[in-house]
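First, one chain by itself in structure tokens, the form predicted on its own.
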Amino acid sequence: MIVALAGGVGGAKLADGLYAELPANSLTVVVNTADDFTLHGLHISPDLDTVMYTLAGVANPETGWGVDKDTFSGLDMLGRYGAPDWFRLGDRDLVTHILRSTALREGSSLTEVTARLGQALGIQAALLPMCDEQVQTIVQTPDGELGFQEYFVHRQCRDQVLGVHFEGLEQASLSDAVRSAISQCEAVIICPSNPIVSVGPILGVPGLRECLLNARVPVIAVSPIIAGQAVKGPAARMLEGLGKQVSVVGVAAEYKELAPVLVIDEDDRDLAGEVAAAGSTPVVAPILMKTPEDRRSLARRVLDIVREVRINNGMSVEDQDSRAEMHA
């Protein structure tokens, strides 16, 4: 079994390279939930819902997000009636969050929720959230402090990142299914997303890195930066308000301590030394997704590093049990 984080666009892609790669049932995708938020009194939970309808081959193509061919008349009906109509709600997304915080309400947990969703829409993988646990991030401007769907969706990333923190993450706890996961599988993949604020809340998870550093698997990210761009989203901008390297560097520098192997773009193959000095093995492949052919080629190579690495025992048993002791 592979183990992928993800959060966003570019996680949920090649999240969907990988399922369509493997075998059925061989995959579980660990998702960020730090940007869920309530919204018309629903949790909403843009990410995992991202990773759910792409796996399940009903997300919008030109978007990344959303349900392909959505109607939006509920939305016009919210406009009218004056209530916020800067989230794109589509009439079948709203679907999802209705029977979602329907059953929260209910009192079943996030992890219940998921599961039941994603085999409704056929899924064969497992998707979890990082946790069951209620975490906000928040992303400090200028004008104050911001919640991340007010940021990144209302004010369009328009605002100086001066800080990121999780409200919320240290009273998290690491779920026996993301635990039984990671102890069980034989890869942990971090997906091309952004290292601040989807794959660094999954991280930040108490237990979580003590987990991944246990399993004694090989860890493989990818990029989510080529050539100093942001593939999608706001990374590039949140690296630079943070005062971190807006690169591949700056990518391998948030990893370190997890000492992974990186993909990083034929972009950036002059900054493979640099990859190198600050924590992370480099290896460079395509790794731009604009089709789904993209999405299976990428996940085919990131397969095969896994492979490549177990076999040249490029990071053998002693290497990890090291790396485990370092960080104990």
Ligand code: GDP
Second form
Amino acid sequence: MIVALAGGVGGAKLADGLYAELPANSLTVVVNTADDFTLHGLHISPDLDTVMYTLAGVANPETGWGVDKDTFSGLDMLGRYGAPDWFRLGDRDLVTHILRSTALREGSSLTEVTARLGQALGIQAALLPMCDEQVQTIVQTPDGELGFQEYFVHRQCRDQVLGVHFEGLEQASLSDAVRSAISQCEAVIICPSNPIVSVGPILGVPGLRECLLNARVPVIAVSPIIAGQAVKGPAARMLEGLGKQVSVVGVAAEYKELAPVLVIDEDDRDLAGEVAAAGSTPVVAPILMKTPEDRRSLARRVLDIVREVRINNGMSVEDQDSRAEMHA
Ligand code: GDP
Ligand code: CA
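Please supply the coordinates for the form predicted in complex with guanosine-5'-diphosphate, as a counterpart to the form predicted on its own shown previously.
What follows is the entire complex, opening with the chain shown before.
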């Protein structure tokens, strides 16, 4: 089993490629929930939904988030009532939030309700929230502190980022589901998600880093930064605002304690030496995913790297097979 750590749109693309390349029920995606928030009394988990809709094959291919061909009658009505309508909620998407919120109110954990929703959509992979407790990303800007969706969606990332913190993260705990997935997996893939606000909170769940290091499995990260820029979203500006290097070298520095392999784009080949000096083993590959085939070929490449690392780490093919059987 392979564990992927993912945020929303960027992470979902590689998770989708892995899902297509791996046998059924051999992928677990641990998803950031620090973006979760409550709106109209509903618990919204943007990153979980993006990954869920993507793996279920119902994501909007243009935006990468939301449900394909969704309608917005509910949102129009919210607007007529004068309710906030800056967060785009489609009619089908709303149903997910209604069901999730109801289940949470009735006492289910986020882990349980996420599993039920994913199964109902026919997903043959495990989707796990990074934790069951509520965590909130807060962005410090010159105008004060903003909730993540306020910064990201309402104000469209226009504010300068002075700092980021995650309320509730220190009180959160590793769920049994995440712990057992990591301790039983063959490798962990850090998807090309925002290192600060998507992967950062996942790695910050108390006990997760330790669990990952104890698992002694290959950790392979794919850079979300190509040629000094984010493919989409505020990752580059966030790294810059936080005084970090806006390049694959900065990404390597974020993940270095996990000593992962960092897959970087061909455009960043000349930075391979600096990535190695920052503590990650660089592998150069095309990492821009524009088409479904791009997702699959990057996933194949990443799975090849997993095999190579396992062989170099001295795990014989028999070890790998017996381990795979053990956890099948
Ligand atoms: P969000 O929660 O929807 O913002 O999604 P993520 O955090 O998962 O993904 C955002 C990150 O994905 C950004 O930093 C992008 O640069 C990165 N990203 C998006 N598409 C691609 C791609 O095709 N290749 C790579 N390498 N990174 C990508
Ligand atoms: Ca997100």
